[in-house]
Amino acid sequence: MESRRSDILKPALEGGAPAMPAPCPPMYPGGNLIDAREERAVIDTLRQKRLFRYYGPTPGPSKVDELEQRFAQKMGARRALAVTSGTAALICAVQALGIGPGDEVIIPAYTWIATAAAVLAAGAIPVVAEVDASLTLDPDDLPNRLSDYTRAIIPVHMRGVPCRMAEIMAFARAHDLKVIEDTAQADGATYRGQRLGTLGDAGCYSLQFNKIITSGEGGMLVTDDEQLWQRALMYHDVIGGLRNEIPAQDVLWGINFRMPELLAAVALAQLDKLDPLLETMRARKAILRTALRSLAEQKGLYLQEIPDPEGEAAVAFILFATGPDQARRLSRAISAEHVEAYTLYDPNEVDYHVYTHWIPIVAQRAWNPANLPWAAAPRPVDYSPEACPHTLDLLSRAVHIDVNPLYTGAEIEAVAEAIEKALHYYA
């Protein structure tokens, strides 16, 4: 038995058999579950010939209307607004809150560039703050980023992990700041029993194909604030004020972020799959954490902190190596076991999830000759590696493994074995 166990733990890089017989399936949680329900929804919409929310050749209910009602109910929010992308949702939220030139918005240094771009689209300036070992916004760093120009905070629930919302909300309320939750990677997850996206003034979600549920593209905004919803509604539709009988004296100009009926039809079918997906990923991740926590600690490594383990979306298993070199070795070893693994930061590989790689933002390049909003920024803003060194250190040591809901029980055990082999041999 001992010799057999020794053989099992021999890494594939050293000639052992890979823990996973074949490469892992791609990590598209909702996308991989598209089936006859989405097909029927699309075909029914096409047959009705109603592809635009407000009218078509035949009368009938709108899929977008239905999605907004059901999404608000699912998240526990008073209002929901369906838009074309998660980025569009963020832009609508920033605009609805009246954030603009001369304002600053604190965002985490680890987030997709869209979080920063949404702030810039309103003419305001994103200010990056450190993340902690949860890889979400560090509340303890907020005082260091606060200025007389700060108007809002955008906490981002990265990789499905809830931010420390109690501390963030307390800070925001103490300083009269608005809070927009970027929930693009954590649809349906919770914090202390409340759905993410409903703790701040507005919550923004993505339905892009990589996300937990998907319509290919698309996004949602939720809020309990009626005025904020009306303002977001006007911004997302050039005549949204007229369509919704908002008093003329309150009507503002808008653009076009309206969600098409076909996207809403797919999203409605996916929404029914959200809670089962989360339940499956949480169960799979619990197996990994139980199997590997003790060994990781014995080797001087530690697992990602989860502010609310019961509420996280559990899309990823992340552990921190002692240094970048060890993290790269572990990633290579685990990947050789047919389990994809990678580090979250390499200074030489551009990744728009890391603030130092937001090339046009770091260079402060604008779309206009006047270089606005940078030229009108109320004070210098730092996007150099020295701005958030703790974030870069954490990301460089982080080893990321997807928690795929398609894994069978045997396959998630194989993932655990792959990581165990790497830790025994290379940590």
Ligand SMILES: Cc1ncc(COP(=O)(O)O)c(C=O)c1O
Second form
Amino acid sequence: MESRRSDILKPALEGGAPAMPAPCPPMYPGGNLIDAREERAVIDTLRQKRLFRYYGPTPGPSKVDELEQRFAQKMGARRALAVTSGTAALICAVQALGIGPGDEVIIPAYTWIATAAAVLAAGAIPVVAEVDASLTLDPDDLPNRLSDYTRAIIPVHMRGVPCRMAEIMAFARAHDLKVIEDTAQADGATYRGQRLGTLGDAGCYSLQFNKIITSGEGGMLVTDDEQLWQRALMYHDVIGGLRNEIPAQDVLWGINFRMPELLAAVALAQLDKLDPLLETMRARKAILRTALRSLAEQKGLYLQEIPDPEGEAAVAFILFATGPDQARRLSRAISAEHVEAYTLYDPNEVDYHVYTHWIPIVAQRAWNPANLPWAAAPRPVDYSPEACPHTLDLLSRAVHIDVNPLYTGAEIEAVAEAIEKALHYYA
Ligand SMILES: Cc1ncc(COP(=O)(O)O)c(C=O)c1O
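Since the one above is the form predicted on its own, can you give the form predicted in complex with this ligand too?
Every chain and every other molecule in the complex is listed next, the one we just looked at coming first.
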């Protein structure tokens, strides 16, 4: 028995059998679950020839309307607005809050570049702040980033992990700042029992293909604030003001982020799958946590801190190595076991999730010859590695492993074994 165990623990890199017999399926939680329900929804919509939200040959309720109602209900928000992407949802939220030239918005140094781009699209300046060991916005760093120009904070629930919202909201309220939750990577997750996206002034979700649920592309904005919703509605549709009978003195121009009916049909089918998906991923991740926490700690590594372990979406298992070399070694060893693992920051490999790699933003380059909004920034802004060194250190030591909901019970045990082998041999 003893010798069998040591044989099991021989890493694939040293000639042992990989813990997982074959490479794992790609991590598309909702995408991998597309089945006859989405097919039927699309075919029905096509047969009705009702592809546009507001009219078509078949009268009757629109799929986009239904999605908005069901999404708001699911999240526990008063209002929802369906748009074409998570980025579009963020842009609508920033615009609806009246944020623009001369304003600053605090965002985390670790987020998809879209968070920063949404701020810039409104003519405001994104100011990066550190993340903590949850890899989400560190509330303790907010005082260092605050200025007379700060109007809002965008906490980002990265990799399905809820930010420390109680502290972020307390800081925001104390300084009269608005809060837009970027929930693109955390559809359906909760913080202290409340769905993410409903704790701040607005919540923005993505339905892009590698998100938790998907319609290929797509986004949702939720809010309890009637005026914010009205303004977002007006902005997302060129004639949103007219269509919604906004009083003449309040009408503003909009653009076009209207969600098509086909996307809404798919998103509705996916929405039904959201809670079971979250349950599966949480159960799978709990197995990894239980199996690996004490071994990791014995080796001087530690697990990502989760501000609300019951509420997180549990899409990833992340541990912090003692240094970047060890993190790379562990990632290589785990990947050799047919369990994909990767580190989260390499200064030499461009990755738009890390602020130092946001090439056009670091260069403060604009679309216009006047170089606005950079040229009119209210104060100098810093995107150098020195701006958020703690974030870069954490990301460079992080080893990221997907918690794929397609894993069977036996497969998640094999994932645990893959990580265990790597820790035994290379940590
Ligand atoms: C944290 C974060 N914010 C915003 C977005 C933008 O979403 P979308 O791709 O739907 O525009 C993404 C998507 O990749 C994201 O990960």
